[in-house]
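Just the one chain here, laid out as structure tokens, in the form predicted on its own.
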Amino acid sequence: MNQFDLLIKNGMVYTAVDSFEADIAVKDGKIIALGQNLGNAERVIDAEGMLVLPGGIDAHCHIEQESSTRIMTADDFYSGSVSAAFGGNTTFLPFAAQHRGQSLREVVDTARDRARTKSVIDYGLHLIISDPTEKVLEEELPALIKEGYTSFKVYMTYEMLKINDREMLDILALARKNGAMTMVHAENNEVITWITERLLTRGYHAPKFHAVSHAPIAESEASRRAIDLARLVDAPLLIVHVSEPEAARAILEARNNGLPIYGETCPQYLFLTAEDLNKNGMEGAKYCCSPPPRDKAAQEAIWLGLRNGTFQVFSSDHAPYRFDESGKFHAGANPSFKQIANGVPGLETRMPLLFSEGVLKGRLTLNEFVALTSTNAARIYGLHPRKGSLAIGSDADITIWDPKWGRTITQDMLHDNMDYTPYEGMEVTGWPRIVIIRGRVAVEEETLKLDRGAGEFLKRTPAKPGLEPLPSSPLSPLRNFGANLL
């Protein structure tokens, strides 16, 4: 009789914590061993010369959700799901957007109808708030935290999402209250606005003209505001794909005087420039997105910022649009840069392009890939120890990791609904090989194996993320002044 469902045998496990030699068995979709001779098993797969790993959670993207201007997105909740699969996550998070006068209710219940039957992989949802009126407020946002939504992103640009600096405090007061995370786009609105305004007068139009309008000075100054509204409150707060060195460092100085600050980065910000943006013709289209990609130096930041402690999360943000009227060019075959749909693809290459580059190049450990690709997002957002860890009783997981698999991207091998990538040609080594959710094998020999509609809705705990530094700081007497008054 066997003893288990599935037995991984002969691999390297690597946690954010540790690595060791050991079998993992499951049954019942979970861990329920660690260790050697455990046993017999349906089926038994042989890692040998592969990694184990946790599977990655995308806890940035934006699937089957409508903008600002109504634009859809490529990719619903099976591409999306399908293709995150590939690249070797097991979970992801996407959004369930509120634009102005919605219910928020409403909006969740559309998006959870959405994935329900289509999602091969495991999701929860961040909720978008746009429109924090007193019904918000006072009954649907915390009916939704208690219900497992314990997340949501609020925008302190675009002229249809933004909200003032009073509506913020409201929300990070209430998710303090309720043991919830706010996610924050940090950029100046009246910043950008002024000068897109110049540009467009001088006639200037071009894509380029995009990453010039939403200056560096845009996201550094919201970035220092938005933390300052965190402290006055003493609510946590993790602001997202940040693309600047100046961002970085109010984070990491926050995050060292002992603040719950948190911040994300993303593939674009350490692979394009603002070059990408000025190719010939319409092409530096395919780059824009906000914040805009910057330089080599800021690169080198961004990178420095994963090494030290400023990022705890490397998401996606995922934001597909197609390079045509449905997508990027909504607005016209010839928009200015101010019509282009925002946002590049990425969910598949994620964890292989940060692999890559950083494991295989000396800028990561492998603990760290694992930390900042799944474990930290797992704590960060209510997840942990369910998900984000190879230890008994949690889901299982698992990513078996080829190492050695050298690949060139293209937009022919991904699995997404997009019709370009922006990593187009790179070459990485390091690739997923089998990708198992809750002890179900989802993809192996590059062959989707488990049907739409597989992926479990996950209700999230409230946060505990424990990812804070020192707790004693010059700040410290501060912390609680705005927290005294709610």
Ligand code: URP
Given for the second form:
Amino acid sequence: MNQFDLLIKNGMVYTAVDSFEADIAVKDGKIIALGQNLGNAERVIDAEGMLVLPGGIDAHCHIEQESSTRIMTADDFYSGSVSAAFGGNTTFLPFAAQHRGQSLREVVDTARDRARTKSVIDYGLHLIISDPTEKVLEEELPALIKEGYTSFKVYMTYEMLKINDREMLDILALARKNGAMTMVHAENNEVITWITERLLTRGYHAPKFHAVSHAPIAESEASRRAIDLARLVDAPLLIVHVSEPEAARAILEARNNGLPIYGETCPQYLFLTAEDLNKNGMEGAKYCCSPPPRDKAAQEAIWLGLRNGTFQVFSSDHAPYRFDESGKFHAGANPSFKQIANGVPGLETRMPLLFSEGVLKGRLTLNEFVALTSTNAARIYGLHPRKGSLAIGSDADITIWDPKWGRTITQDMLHDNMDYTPYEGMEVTGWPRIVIIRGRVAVEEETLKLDRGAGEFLKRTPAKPGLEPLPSSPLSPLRNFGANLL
Ligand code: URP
Ligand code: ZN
Ligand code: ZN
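Now show me the form predicted in complex with the named molecule; what you just gave was the form predicted on its own.
Up next: the whole complex, starting with the chain shown before.
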């Protein structure tokens, strides 16, 4: 009789804080022992020469989601989760997106139905709130937070999604009271619209003008404003997909002042630039996302932010719109930059790119890599210690990396439902060989081993980031008035 279901032997284990040589024993989907000479198992995996890491958590991706202009993403919960698994992810957190007039409950039910029979990896759902009515704020959101939807994204731009500062304060105060995390897409809508109108009037339609219209100042101004609004009501806030140095600096300064402000960045801000939007003909449409990729100096600032505590989370912001009329060209074959669907894919390439260019090039330690791609997201979004950790009692979500596996990224090798990758032709070293979810092998020998629907919904707890900067700083100006005002 075997003691364990699975034993991973001879690997080098890395967590967000430690590294050690140990075997990992798994029973009933959980890690139950770490050490040497642990005993027998149904299945033994020899991880000699491999790195044994917590499974990746992609904390920002758009899966089977309609955009505000009602374009459906190319990936559903099956293709999206399969692609994520091949890229080393064992959990992802897509969005249940509210469009104006919809009830949040209806939106959540639809997303749960879409995911239930399809996702092969575990998943939670963030909410997108575009219509914070009294019913949403007083009834739906507090109830949904209790049911495990403990984070929600709001937009400061996009005509059909944006909320105003007053609505943002309502949402931040509610999040504070209920232990939830607000995520913000911080770009100043008026600035973008003002520039866009002038560009279009002068006949500047090409994709490259998308990057001109989404000026860095639009992002930094909105980021600073969002931080101040969060400070006013003493609420935590996570600024998503940060692309440029001034916004990054505002986050770091807030953290250094003791505020519970968090930052996320994405591969497109390390590996693409605005020059990519200027490729031949409409090719540039492939790289249109918001905020847009910037320049080489911005890339360096984002790399620095991954090391100096500005960013806690590195996510894909996988927003898959194909290079055809179903996606990028939904408005016709020759759209202006304003009509091109926004977003780039990246679920499967997120971790290999960061491993190759970050860890192997000496910019990040392996512990930082684990923190940025898994552990911090688990903490911030209420999944820790079940996820994001290789500890006794944690889910056996494990990615066994081959640090020497050299690959050239091509769309053909990826498993999403896209027709391009922005990283086509990039050479990377290091890719997951085996991906294990709750003790079950999901990917091995470049083959999917789990069925549709194998993934479980994750009811999340209120955010307990444990990553707060030292409380040394200007706190909320309203704090001394007590809870009455908030
Ligand atoms: O361009 C992007 N990032 N599209 C996806 C939606 C969003 O704002 O994250
Ligand atoms: Zn966004
Ligand atoms: Zn997004």
